[in-house]
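Shown here is one chain on its own, the form predicted alone, set out as structure tokens.
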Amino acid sequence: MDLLLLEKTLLGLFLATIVAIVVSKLRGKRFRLPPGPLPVPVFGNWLQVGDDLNHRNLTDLAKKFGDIFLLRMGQRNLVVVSSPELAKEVLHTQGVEFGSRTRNVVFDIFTGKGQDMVFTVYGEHWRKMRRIMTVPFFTNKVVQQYRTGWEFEAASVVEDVKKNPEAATNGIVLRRRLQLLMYNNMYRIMFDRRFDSEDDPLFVKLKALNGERSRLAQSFEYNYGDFIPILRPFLRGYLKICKEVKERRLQLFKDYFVDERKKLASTKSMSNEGLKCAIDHILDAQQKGEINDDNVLYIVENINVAAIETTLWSIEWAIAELVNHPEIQRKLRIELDTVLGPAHQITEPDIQNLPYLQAVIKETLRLRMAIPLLVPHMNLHDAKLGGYDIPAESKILVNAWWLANNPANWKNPEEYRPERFLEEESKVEANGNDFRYLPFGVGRRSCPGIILALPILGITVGRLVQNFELLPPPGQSKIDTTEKGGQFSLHILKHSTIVAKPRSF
């Protein structure tokens, strides 16, 4: 059977080679394509550039080929944009033309082929999903409704760390407790639920399934089968695991959270006054026939990944940078003590009066952008960009990390220096008012979660710095901040052990 599969694969590769050569010649006459490395039949540039298309590797290619370049990854066209002007074209000026999303064999599984909001194509379904999700998740009203809950969760982290004798001596992996904080922050909004501890069996199960989903989706291991469809039979085992994880996750969401809210809703009026949390609004839309049962579950899937993980990564990066830059940590603590006073724990309204804290958050998002390539875009039809022809259904990556770390546009960008956002870059905000700095994207497909992420970051980082001196473990001068990149994510490779010495007030 394996020999038969090999014979079919080789025959398919031969035929694909012929087709690729013919198509390449035809397209070469018709299109003025962006520059890039010379592709070979079937494989394109895959054998040259490899699977690991992270922000740093793509930056190196941009330095060689320019602010816009093309990679042929098997049968896929990948266009990489690396200048503020071209980013503006993709995200704003031609936001409709480049407003769709590419999917791949793994994301097709985890999103039901685009039944969610984040990865669906630009069109009526996306507009409907965005509208349905905005009111219960992404408004100032939601921030004001839930901010006291976020403050409670941050206070609980402080209390738990103080109770742990290891924290002040040998150190603890603070991320584990911060992960519980982020789940509680978002599950309060979604389901009016929280988990009591890291050992909660449901939390442990949920965290494990979400972690496996993230590992499978962000891995580069499956790219060869995604780039070259004839090789997909070799992905059967991988895709089978993805389907199993997807089914178990959605079943868990349904059994333990969605159905529980349905039961509760059946005992009360589903008027706007009676709606208590986000899933009530989502289920109300489902009852009206605007979305189906699967859409409900894929909304929950999006929030579990897009809202919880990315904000957690940013908190972890911020703490790591403050540990490795004690002078910046001291300046932030002085600001908190001076503006708020030692007896007042930071709350959401306080953030606007703490410019250095805001600068620390901005600088963390600049240097350690959680989604450095943003979520990929796609043009459904042939388009023009930067004077070049972009074939239909090309994957468009905006290298937002390089926009924010290019020394041609930023002073000493490799340096972690929050002061830049109080001095030469004082007018730059995280909302995309400057196309050199797009941690949440901008335009139609920007991340609406910015309205939640910034206050949660401010409250959490602020409370930790107020209450602890954050240090590397004994015998170390710094903690390891080696990066771990995924399909378009960026987080710390090793979850750091951090010493948290309580402050006396």
Contents of the next structure:
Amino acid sequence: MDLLLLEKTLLGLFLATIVAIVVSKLRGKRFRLPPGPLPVPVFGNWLQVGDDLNHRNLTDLAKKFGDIFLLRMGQRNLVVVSSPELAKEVLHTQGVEFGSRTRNVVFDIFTGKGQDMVFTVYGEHWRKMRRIMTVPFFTNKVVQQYRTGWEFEAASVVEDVKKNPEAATNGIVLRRRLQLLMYNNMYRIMFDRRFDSEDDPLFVKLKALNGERSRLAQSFEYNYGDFIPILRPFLRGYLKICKEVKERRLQLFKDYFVDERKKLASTKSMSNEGLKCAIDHILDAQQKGEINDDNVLYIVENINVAAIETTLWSIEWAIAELVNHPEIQRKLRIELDTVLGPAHQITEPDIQNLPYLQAVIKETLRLRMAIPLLVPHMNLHDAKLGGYDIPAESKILVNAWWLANNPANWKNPEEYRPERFLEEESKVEANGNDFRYLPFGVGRRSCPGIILALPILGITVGRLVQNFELLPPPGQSKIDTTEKGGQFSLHILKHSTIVAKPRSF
Ligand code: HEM
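Having looked at the form predicted alone, could you now put up the form predicted together with protoporphyrin IX containing FE?
Next comes the full complex, and the chain you just saw is listed first.
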């Protein structure tokens, strides 16, 4: 590091300390802030709580400080909410006040400072983007239009796995093939396209860039520069990589998918609504001047992350739990065999007749919530919550994982037991009808993709269990289910090897 930069940094730190002390004195007088550890100037609580603010560490802090607490992370206020009542306040009663999104230095790069939908502040732009995305993505008509495609993709996974002799003996990393399935499920909707194999060069490129985007965005390693602006110069290298990944990714979306579809539209008549894929609707909105070229690309960016990864992680968790709980897997297979019979492979309309399958999916989303802290919310203006003052532009995390795993509210929550959703919790749905269980959030910023995610999960998990006995690899009695939490994500740390023994009908 050059000396001039160090000198400037130290001087800056000194000035920031003075400003922070003055501001905190003034603020302290005005505000009744939520409880939390005592902050020190400049760094706030960052040195005490560290970088890894995953759902479990935040749960530990909630046990200490209560259902609402405040962490000062450098310059940023972070409010964590851990009770169903306060979650209702944030997501429902005061849904407008807390309906914005925080951004950070890295998400600012990947979303062009909120030109997308998922990370944009609550307001006109968000409303327009959500409206424009609803018809092409989030209706039952879309499910009906694409469900045979999803069934085809699940059948082709079954076929490929059956063809691979390793699968039935030493096992395979099933997740790799399921990743292709999820890309195909979503790229059919977006662009009316699919990739033939895991080796398709375009799929390989996409997968690598999306993976890199996620890793860079969900990592905790850039916190210091985000929390403490004066340290930002040290983040230059990291942010440069983010910018490069972002540019390459958006260029790939544009050159290989959006422009391709534009070309096709100019040569073919697109008047038949039934043949339109999502991007055609989005491009219509762009041609009408409702959104610009960049917004189109950011919609593609959002779907690549919000839809593909979350659903893939959930499928992977479901398989891991079924492998580690053979009796549950057996029970699910018996339901599938009994309701559908040996000759019929599960399709989307069957799911409603398969309560145990639905319970398996719900239990997976409860214990292994893909977005355990929801996507961070924010209040644009000063607000009140739980009797406390919340300064404007605080990041609000709803610890949805703890709401669904708190023994005060659930019977033996650490146990993977789908039966709970058929017994004592039979009225609880994934759509947020109970504030203890919010795998998709609830209210204005809730996940619109739930309408697609649930049938895709049902079809995929159902077909796998119908066709294979899923087991740990030889010599292992269980697979490793260590978690990896991110800024607000949760996935399995190791992509396990799974033995898939074909069943004979
Ligand atoms: C199992 C799969 C999925 C899970 C667990 C999940 C979960 C979530 C959660 C927790 C949120 C944030 C809610 C909040 O902040 O209050 C969210 C937002 C969102 N999800 Fe999903 N999601 C899944 C699949 C999908 C799919 C398939 C799509 C699209 C096709 C999608 C699109 C979105 C979008 C666009 C938002 C942002 C909504 C907004 O900010 O207004 N998600 N999702």
